[in-house]
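Just the one chain here, laid out as structure tokens, in the form predicted on its own.
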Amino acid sequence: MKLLLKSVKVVDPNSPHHGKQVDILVQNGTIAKIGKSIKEEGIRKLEWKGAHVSPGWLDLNVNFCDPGHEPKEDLKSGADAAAAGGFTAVALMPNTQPPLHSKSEIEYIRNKAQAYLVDVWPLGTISRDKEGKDLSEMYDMKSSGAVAFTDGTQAVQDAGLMSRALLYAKGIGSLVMNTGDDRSISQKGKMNEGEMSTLLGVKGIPALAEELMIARDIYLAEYNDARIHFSNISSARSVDLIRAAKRKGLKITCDVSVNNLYFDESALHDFDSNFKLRPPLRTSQDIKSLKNGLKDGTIDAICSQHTPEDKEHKEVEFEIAAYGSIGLQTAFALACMSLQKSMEIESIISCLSQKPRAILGLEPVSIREGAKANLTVFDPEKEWSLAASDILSKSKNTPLIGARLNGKALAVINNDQYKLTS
């Protein structure tokens, strides 16, 4: 493959070309040349007004339903949606059937996705069958390509098991991830516990359920001198807890879903099941704290929490509808619209690119001559709308069909392949 990106603004603090408007020649999967007005004949030229380029984006939280529920999403359709959203890599949650709990499932993912433009990094389970009872085959899974360990949507309830997982992961140089959800508190809640849940007469999920779990795991990480990553934090108190832990020097990172940055609980006023999420949409005050957490570095990364569901599980009564929405193709737009008044684009991109890679211990990506061409081209100001026909996921469970959006990926380049997304 050989192509030329014309007049793109580099967004990469680790590049000598950061902040400059340049041409980038990509040849055989490598950045061959960077400069002003590169002259090359007979090759594909890509040029857009207002285009920026950054190291390829990585989403820390996606569900592709493969193996087990491929009619909702398989690896190929998920990877296509990721590329369309500007992502050149994804971390795949083990919410599959069977779960990604042994080397066989990890190798299945790695082998099936090895030829894709998008790098698919599997996350192995912490516990066997995600049951929260016995540790999974963590060492074997890491040897086969698992980049971290989590029980996905099933937060580990047993403190002893979590403590052992942290210690074992520390011993093999890996990372444990957990979501904040004490099920003895959240039980069968459907949305945030607050004024809106009271008004609608719906059982709520207290923020306390998240905060108790995060507080517990902070103590466990400190006790074991181990790393831990919190997935999809959603409450103001969670931000405070993690901020205080980081100030103590604990090895803690966390991410937030764009859904929890952009929408608050009022979106549920008409019982749209596409807004039924876990963690739930919280209050406007929580959103303010999440944004402040991103701005001051308490929150490290932004993710889509892409969760495909078919009509049979979404277009039903709110009480019995499944949790989750797809989000890979709209994540960048929601991030831009949420944060453009409080953060520079450089900081937003860092939360989508460099920081997620650092969390997973992956090799850094940078825009410099001789480096691998792993790039996302984007326009943070581009206005567009999402049509149902534009969705590359097999599932269409999103509240954003027909919505006006700002910020869009234009192209992705990785693994000696490229794809135009606009």
Contents of the next structure:
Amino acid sequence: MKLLLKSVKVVDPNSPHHGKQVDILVQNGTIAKIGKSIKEEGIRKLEWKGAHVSPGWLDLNVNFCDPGHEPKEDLKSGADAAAAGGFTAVALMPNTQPPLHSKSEIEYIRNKAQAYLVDVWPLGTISRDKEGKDLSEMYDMKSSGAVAFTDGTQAVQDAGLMSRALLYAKGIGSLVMNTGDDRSISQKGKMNEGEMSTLLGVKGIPALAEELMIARDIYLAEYNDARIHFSNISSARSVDLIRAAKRKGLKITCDVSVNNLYFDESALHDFDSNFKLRPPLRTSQDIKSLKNGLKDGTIDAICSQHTPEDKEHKEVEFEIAAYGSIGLQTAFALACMSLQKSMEIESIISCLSQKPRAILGLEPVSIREGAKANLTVFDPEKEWSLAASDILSKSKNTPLIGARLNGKALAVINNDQYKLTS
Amino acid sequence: MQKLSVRHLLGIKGLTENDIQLIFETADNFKSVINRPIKKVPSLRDITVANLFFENSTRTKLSFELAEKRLSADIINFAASSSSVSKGETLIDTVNNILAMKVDMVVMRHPYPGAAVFLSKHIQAQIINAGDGAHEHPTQALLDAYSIREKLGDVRGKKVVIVGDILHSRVALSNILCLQLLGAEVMVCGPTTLIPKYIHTLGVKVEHDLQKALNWCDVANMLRIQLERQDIRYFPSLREYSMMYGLNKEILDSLDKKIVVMHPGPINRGVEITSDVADSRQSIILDQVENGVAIRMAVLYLLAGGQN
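Having displayed the form predicted on its own, please output the structure of the form predicted together with its partner chain.
Up next: the whole complex, starting with the chain shown before.
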């Protein structure tokens, strides 16, 4: 593959070209040349108005339902959706059937996704069968390509197991992730406990359920001197807890879903199950704190929490509808729309690219001559809207069909392949 | 003919004060009808109503059925336990199957909050929510407010306390919204574990001492303790609940004014209220039942007449 990106603005503080408008020649999967005006005939030239380029983006929290629920999504359709959203890499949650809990499943993912443009990094489970009882074979999975460990949507309830998981993962040089959800508090709640749940008569999930577990895990991480990553935090107090722990020097990182940055609980006023998410949408106060957390570096990464669900699980009564919405293709737009007023574009991009890569211990990507071409081209201002026919996921569970969006990926380049996103 | 501002009755949310007044005025007419020797009017002739009860109900179902019959509607009844439905056919499929038989209106009771709202987005027929989980039970709230209006002349300015399990109650939510819309002041009273943490956002007063609540109010609406709705224990025993929140004659007589006592039924005698209170002259429990038919006739009639 040989390709010339014309007149793109580099967004990469680690690059000597940061902030400059340049041409980039990509050849055989590497950045062959970067210059003011590269003249090259007979090759594919890509040129847009207002195009920026950054190291390829990585989404720390996606579900591809493969193996187990392939009619909702499979690795290929999921990877296509990721590419269309500007992501050149994803970390795959083990919410599959069977869960990604042994070498076989990890190898299946790695082998099947080997030739994709998008790097698919599997996250193995902490516990066997995601049951929260016994540790799964983390070392074996790590050796097969698992980049970190989490029980996905099943937050680890047992403090003893969590403590052992942190310690064991530390021993094999890996990372444990958890999501804050103390089920003895959240019980049968279906949405944020607050004004809206009171008005709808729906059982609430108190933010306390998240905060208690995060507080517990901070203690456990400190006790074991281990790293921990919190997936999709959603409440103001969680931000405070993590900020304080980071100040203390603990090895803690966390991410937030764009859903929790952009929407609040009022979106649920007419029981639209596309807004039934876990963690639930919270309040405008929580959103404010999450934004501050991103701004001051408390929150490290932004993810889509892409969760495909078919009609049969979404077009049902709110109470029994499945959690989640797809989000890979709209994540960048929601990030731009919620953050552009408060953050520089390079800080937003860092939460989509460099920081999540560092969390998983992946090789850094940089825009310089001779480096691997792992790039996302985007326009943070571009206005667009998502048509149902544009959705590359097999599932269409998003509240954003037809909505006006700002900010769009234009192209992705990785593994000696490229893809235009529109 | 005056019309409602809504196409369905999904909840008190969405209604205007004018809608409620119109329902009350229409119910006034029907109340005189059902007290005549010939209790039936032809208003809903040629209209088919399906009563879909996905959750057990006796009195609400009877009340709707009677209201429909008094209006000369054709009726079909469907009852299913939610568990058998959730295992098999979806709600949309169930209802569309029934609608395929040319049904004009649907009256639905469902265990899940939002079920009626959900259905209204997917089917053509007009829907009356006969109770959806802990969300709303609009006709109950309307008949409660109507009964207060009947007894005290007006709802505006009255102080109403709702006592009991507010957390699991659709009656409480609809009552709060309806009474506030009509200008009443509302207080909720019950054990701390059965009062939603954010109930104050609805603009109600919260009191945990029954005596104080009763001293404050003009009307006490004593909700039924619905143990079947509680997935975990929120209070130690019915005995203890009754000790703290049961209304007996002694308390009633100790108050310095004659308050009105209401109960949406069915009564757990000796738990929420003692028999001598339930059967006292201050109780309007049976008036509520009678007014329920008139209110439901009014709602059916007005919705059948179309939207403004």
